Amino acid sequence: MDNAILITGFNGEIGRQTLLSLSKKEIPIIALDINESDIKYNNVVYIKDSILNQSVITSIFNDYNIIEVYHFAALLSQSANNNPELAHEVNEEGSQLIINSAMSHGIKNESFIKIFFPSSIAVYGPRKLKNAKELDIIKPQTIYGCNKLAIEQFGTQRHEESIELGFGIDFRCLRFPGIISPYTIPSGGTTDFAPQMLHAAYNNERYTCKVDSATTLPFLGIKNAVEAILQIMVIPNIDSKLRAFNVQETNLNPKEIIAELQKEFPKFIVDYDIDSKFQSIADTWPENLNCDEATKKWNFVNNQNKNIIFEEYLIPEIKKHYGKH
């Protein structure tokens, strides 16, 4: 039985870039998603199915010696709020199935299966915090935030049980802020205004923002998001009962994003049409994140600022991305 990596939800924004990085490893990768892939890598076995299909999940763990799991399959914040029952099934029941299957596999093979789970600033609430730490007030006000917190806790519990048993899972989790990608235009997330503005500015499109110009939230570029994932997964052991860590590069509001983009795209225009659903959610999420625990426990480096993110990464990369078409 060959060692292999399992990645779910690989067609998503972070999943796609993570799969690209993982594909460079000399190890088989099992990629599961409800949609077909439009990119093929030689060492990847693609499975079009749902994480809710227990027989498929069981067969993956029976057919391969899965040593790492990257679990991205999920409904995002606005989509989850619009369909709470499906969000509970996918974000919680599906995640529990993946974690339990990995734990059973680890116990059976007397090993530890590393699991990466992407959590979110949506776990915070009910009021906006500054310099939010991992153990600050966590009372999520959204379905999505409740889903994410439930799996943080479930994974952490299973991790502790595995430590007691001597086999099982090694659960590792990042609380992601808004992700800004020059490669994809996301939808369904509360922080999507940032990457949407980036693409609109490049394409000379007028943009309508759904949150107030002063709404400040933490952000992370997609490149450093993937690097943080690979970084936390490569460490042999994280000596901490804390299993969910904050990561961010900078914090931004729409007004600041516009100012950065207009340096390169001076004709970029933004209108505001405040959506109460988006605004009420954003008002419960932190203004910025304290990343000290990530720095101490696994050497996360948070040394960027908004000028560097836009001038040295996002704008050059979006020019390269659209230049390919």
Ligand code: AKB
Given for the second form:
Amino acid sequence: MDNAILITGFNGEIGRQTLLSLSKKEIPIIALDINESDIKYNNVVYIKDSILNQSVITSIFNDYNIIEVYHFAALLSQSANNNPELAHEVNEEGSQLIINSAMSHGIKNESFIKIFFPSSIAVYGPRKLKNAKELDIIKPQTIYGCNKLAIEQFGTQRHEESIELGFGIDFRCLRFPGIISPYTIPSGGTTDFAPQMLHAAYNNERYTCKVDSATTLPFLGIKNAVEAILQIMVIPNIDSKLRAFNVQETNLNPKEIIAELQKEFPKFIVDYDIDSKFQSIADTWPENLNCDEATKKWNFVNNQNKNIIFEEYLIPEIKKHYGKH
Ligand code: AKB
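Alternative state: the form predicted together with this ligand, after the form predicted on its own:
Every chain and every other molecule in the complex is listed next, the one we just looked at coming first.
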């Protein structure tokens, strides 16, 4: 049986760019998503189905020797708030099914299956923290944050059981802040205002922001988000009981984002129409993250410079992206 990588939720913002990077490796990839793919890579087997379909997951693990799993399929924070039952099913039960299937496969093959799980700053709360460390107060105030924390803990527990057994899973997790991508306009998240503003500014559109101008949150450009995933997965062994690491590039509020964008797009205008569903969540998420653990474990670089992400990456890249269409 050939070695292969499984990626779920590959049509989402992070999944899409991770699949692009993984497709450059010479190993078959099994890509599972509820939606059809609009891009086809040669070494990828596409499966259109749900992560809740136990028989599909079982047959993937029976048909391929899965050695790594990248599990992105999930509802984001606002979508989860609007559909709490579906969020519980997809974000928790679906993730547990993937983790348990990988664990059984690892035990059967007497090996360790590496699993990447994208957690979120949503695990923090109830107060807005500054320089939040991994073990700081963790009392998520949203369904989505509770789902993420439950899977961090479930994966960590299965990881510890695997160490005891000598086979199973090697669980690795990053706590992502808001992701800014010059390639896609996200929806369903609380931090979406940053990428939405970038695309609106480029497209000469007026933007209505749902959180107030001083709401500061941590962010990471998609390129460095994918880089961090590849980095944490490539380390042979993370010698730590801590399995979930903070990563961020800078922290920003709407006022600062507008100022950066107006340097390049001076006609960009933003109105505010504060929505309590967004504001109340953003107010419980940290202002910035302490990334010392990620720096110690695999030299993660947290550059903290607000200009660099716009001037050196997002603006040149969004111009290239739309220039293509
Ligand atoms: C969201 O806002 O839902 C996500 C996140 C920070 O987890 N982008």
